[in-house]
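Read the single chain below, which is given as structure tokens and is the form predicted in complex with its partner chain.
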Amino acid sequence: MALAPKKNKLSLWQRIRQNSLAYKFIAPTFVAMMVVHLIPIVQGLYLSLLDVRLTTLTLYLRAPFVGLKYYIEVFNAIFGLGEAGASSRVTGLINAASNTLVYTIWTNIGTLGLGLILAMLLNREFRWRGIARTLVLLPWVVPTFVTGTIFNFIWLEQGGLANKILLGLNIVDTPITWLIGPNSLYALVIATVWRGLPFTTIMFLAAIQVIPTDLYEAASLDGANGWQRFRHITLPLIKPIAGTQVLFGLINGFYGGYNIAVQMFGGGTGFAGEYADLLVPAITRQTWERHLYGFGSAASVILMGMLLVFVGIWYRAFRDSLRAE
């Protein structure tokens, strides 16, 4: 029974026939992906060239063709070109784009850095290790919109937990305004890192645990200190895992943040204000509250383009460790 048929001996049709069970197993998934991903994505790309509004919604594919009009608008708005201020629908995007970049960078640094430290600490032998490993996972079971709710309470200027602790420890003299103004983006970053930390920690811990211990022993006998062992053994061997985590982090940073932001900033609209508005909430508002569907599609495509640039940089940085896998 040839489970892995040799490629060169069989024709394409024979190979298809031989793998008929595979096609039967794939078929339902293929249909679901066609319906929910592939067809809508193609439609979305086409819609970004149309002027779809509330009035043209029901016959959306016959909406007026406007070509790259919305792309130019979104592009100008993000890079501060043209008359960005002239049209109120685009003004938010400059802030949202730069906030998204800052948010992605800080949430990645936070979850990866803290996750690695936590994994190293949890990998030692100590008496309450089992309990510690379980407790660290707790934020993971908190849904992200509940995370937003919790941190909404924590960041309140009057009576919020964060300010009470900072005032109590005499770190600040006056309460900090967390949910409005420049601090709000970092309030969002901290909430995101809190929720994302367990996953990164578990992944790093799993990677550290499969490193053979005799590598460390040999290095110790050769006189390597703790930092050198970390730098030359641990870091290179967890690079593949770190690569996966960075990719997840990039996708989450660009496309995530919506659930936490909507609940954390609340106020009915869920608008985080210019300092903490991200691209996905901004696009969602333009699309569903202002009924600018063509504009929303164009902005989504440009958002995807921005992500792909970073995925390209990511691929160059982690190419070697991916190949080694």
Partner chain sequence: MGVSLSKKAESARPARATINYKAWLLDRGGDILLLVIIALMLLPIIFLVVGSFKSREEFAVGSNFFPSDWRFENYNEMWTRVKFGTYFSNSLIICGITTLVVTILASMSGYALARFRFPGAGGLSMAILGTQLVPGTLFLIPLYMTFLWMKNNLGIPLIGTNFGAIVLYVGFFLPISLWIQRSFFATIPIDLEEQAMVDGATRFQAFVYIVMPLAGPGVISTAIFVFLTAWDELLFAWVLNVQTIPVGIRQFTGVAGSQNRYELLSAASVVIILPVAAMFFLLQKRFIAGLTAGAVK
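Having seen the form predicted in complex with its partner chain, could you now give me the structure of the form predicted on its own?
Chain alone follows, minus partners and molecules.
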């Protein structure tokens, strides 16, 4: 048998020259993206080292240099070091970080689990399937601040739709307080899952529809039941899409939830209470209401670092699936 000719490995510069036309088309977008993203990031990093507050705001990037003062303050508060008074303004941020972590986990579980179930149901043949697929998209076209307003009325203790249903079905004896106390975080999670469900469902549905039906038919002939077909065919083939969804869920969990939270709890004030306060609303309050711009920048940089760590973990977990052809 004749051996295939061995290909010479091209150097980096040769590959660039070979694809020079593609790089020329990409270059304007690349430069624009670098300007839009890189300059604000560098500016934010430098701002986090300055004592920028209301009294020094006019100085902006010429404000007094404080170095890593705000970073040390945050880490001292996290690990219980330093003076108690010095960490008082970061106590809210630590509580918000804890809430954000729980919020991110539950919103991911909710959107991924329910999205996959809905996608599998919508992939089946049934009457009015087109209408059902259209209705699933409905939460996606509702603006996030409107979603927050809608769920504010749904979760009202007196007269809210949720309590009316629960009382009507005799599931509870007394109305539940949703917008204050420990239930408030889960009220926010449910609203976020409702808003994010259409995108997840559509992504899973698109992935399921490209799976060859021959695989299912062959598995059925071999005696595989529904769960075995799902576990050994559907699940492995949609894993790259699931990995991408987890990444989006992580980013949305850390950076999202602001519009829904401020409308659902505070009517625009941004404070959802101790149990449902998230990092982005907390940083926004520290920055713009207390005029601690340098401190807010440092907190934002720490948030970005936390997210990069989680993205790194995500990449390690799904690296093989993303590289698979």
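Residue numbers count along the first chain shown, from 1. Rigid core here is just the name for the largest C-alpha set that superposes within 1.5 Å across the two forms. Keep in mind it's a predicted model, so treat the numbers as computed, not measured.
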Item to check | Rigid part between these two forms, Gly181 matching Val142 | outcome: yes
